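Presented as structure tokens, the chain that follows is alone, the form predicted on its own.
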Amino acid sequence: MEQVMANGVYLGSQYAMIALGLTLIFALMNVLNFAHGQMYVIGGFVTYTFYGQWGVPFVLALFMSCMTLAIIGALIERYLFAPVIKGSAREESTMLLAAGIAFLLDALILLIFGEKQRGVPKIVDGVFNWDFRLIMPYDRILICVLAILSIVAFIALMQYSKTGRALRALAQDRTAAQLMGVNVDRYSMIGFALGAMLAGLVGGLLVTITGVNLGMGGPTSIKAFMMVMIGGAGVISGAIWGGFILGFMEAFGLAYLSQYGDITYLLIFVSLMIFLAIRPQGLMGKPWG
């Protein structure tokens, strides 16, 4: 059970912070960001070709992801979704857009870094046996250390700074805000690409243990909008819940179920759609939106 609980904790901090980018996005500007497994992926690429091929500290690798996923964000933000959304009063032209947007990342991750699985080395060797309980290499701990500690820091964040008040209030009543004088333009630029951010930080973390390679993308995407469905769409700690309840649901079925075959995730879906079902808001989302 310790094991369990241990790698219940590990996939769900890695969960959240790729849920916590996704549900953002959603809360500022209502669209469904079908391409934020494909930031993910190129989050991970950059860690890979700056800390695997170029001998970049982790550390500054992991900047650099972070940094290529805000730019990229903000770009696609500014360029694409800002005049969509000005444009057009259809809600389908932004989850077009987005289908859209996923398909051309495929295409130059195909293009630039290839279809071949990458790897790097890793960060921390060694690893932590209690008593053979417990078994967990030090580099997954040190990166569930990190990603929890990313999880603390964007809370702050949005809790405390001036941006993160702003953020807040442009997700609760985007007119209100603008009436305020928040400047909603610039604003959904930076939630945009703060939420791209995070899906580079958490590709850049998991390189070291997972590899990165051009066919996750779809399958994270879908783990994304699992969880937000779980804690509630646009509800930040709904998304944390949602991704560690997922993480624990995932480490209990490969613990006790694995022996009959890829029966998991199957016990997942069926359980989210009853759960949906019963409670479409999710855990932590209000009846009205």
Contents of the next structure:
Amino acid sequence: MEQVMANGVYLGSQYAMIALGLTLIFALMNVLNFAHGQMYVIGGFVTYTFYGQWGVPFVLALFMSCMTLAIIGALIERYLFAPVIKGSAREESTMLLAAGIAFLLDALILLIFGEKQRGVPKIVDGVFNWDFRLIMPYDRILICVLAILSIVAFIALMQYSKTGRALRALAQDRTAAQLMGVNVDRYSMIGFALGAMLAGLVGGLLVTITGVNLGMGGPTSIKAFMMVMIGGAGVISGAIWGGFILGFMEAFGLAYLSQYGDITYLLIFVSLMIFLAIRPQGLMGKPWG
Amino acid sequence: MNFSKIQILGVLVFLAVVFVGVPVFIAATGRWDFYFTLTSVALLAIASAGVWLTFYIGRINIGQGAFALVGAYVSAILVVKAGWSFWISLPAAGLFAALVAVLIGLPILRLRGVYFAMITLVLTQVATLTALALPITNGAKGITNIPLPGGISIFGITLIPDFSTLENARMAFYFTAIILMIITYAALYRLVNSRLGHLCRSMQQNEELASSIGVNITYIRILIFAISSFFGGVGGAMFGSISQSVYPATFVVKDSVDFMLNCFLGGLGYVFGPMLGTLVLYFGWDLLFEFGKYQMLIYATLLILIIRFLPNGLLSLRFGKGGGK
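Structure of the form predicted together with its partner chain (previous: the form predicted on its own):
Let us now look at the entire complex, which starts with that chain.
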């Protein structure tokens, strides 16, 4: 039981970070970013290149992967999403763009990094063992702590900094924020970059444990969509809840249902559909967000 | 409905191209593989027509792959295990998909915008996992060796020949798929220009307002979703029959996303948008094959450029920004 709970926290903290980036982009731009999983994979590969291949210290490699993704995110927002949103009759058209970007990033990853599974050396060795009731490698604990610290830092940034206030205003009401003197174009770009950066950060963290490969992008996006749905689209606390709930469901499913075959995810999907039928806006979302 | 001369001429040209032009071209160039490609385009266009119809009531449907998979399995099971004729299993597959759509649609059609989009995305995954888990679908092994469609004859006159006796089944499939596609789009065009179509348009703009002036929005959206899934089921069933096999991975999330992209690419404001979108996306991908490992890169770049400069779809090029139908 303790083991399952610990796995839940571990999975949940990573998932929450993925969902945070997706929900931030959605809240600001009303864009469903299909390419979020691919951004995560790029983050993993950048950290792999710097830390695994060139022997740069891990923290620096993590920083590089954040910066790479932030720049990619900013460029994508500035030159693709913003003009398409302006010129399109229905704002759903951005979904075609997002899917196109997902294809493009997939192609770039394939050309630059290849399709092999890549892993990096462990950051710390050893296994934490509490009387055989709870066994967890130290590097997993470290990643989990780092993930939770990043979430706290992100919340603090959104809550107390000027940028965070502007972003929250933008998410609440675009027009009103503009009337209050928020530079909407600039903060959209910053917000998108921040969302992409979160994807890069979690990709960089996870490459140390699970490794990274080309095929991880799509499934990661789908998981992120589910977490956002559980918590409510465009709500930051909702994304964190959604991430932890999915993490715990997965941990419990793997522990208790795996003998029945691969039905954990089927059950998760079905319960999600029932949940959404009862509460369409998720746990904390605005109705019809 | 009054058709202008240009519209009638356009339809005639289209029919001439697909029924005479394409076979002549293929016979001349010897590219028999184009038959398979164009058949797939026609079938995927049928499923995309359904997605377009759900867009018409203001819902983003990324779940068409689920209904295509349901249709493919229903037809395959009826043909292989119950020994039905394929031609009866085809509408049965569509109707079953529509029935599933009604059951699922009742709760989830209350959702809007991004919530509906995401739950339908999950729906495709559910369909794939269900196909893996159920005994009747043979799990991951799938249903293989589906016989080719048999013949139909009334009073000794052969209406449809038995496909397995034909020397060129690919051509027969091509004509079947094209005819089905034409029926689908004719039905879609008729629907959009009917009273129901106008009601849908009012829902797309403002559901509360439509409801307040007496439109039964629940009934309409279930009906539209059922019709949309019917198209998906028929397209999927036909696809299974051509490849003579159905697997849980025959239609996955990526296919559902593709169906949606077809609609965006052609243009959401135009009935024939999904047809053009499917042709461009599927055929374009095939044509780029010779670029080898750069295929995906070029394809994605072109896709991004199209949406960047024509955000309202390819058909908006002809009709101007936000123009008519």
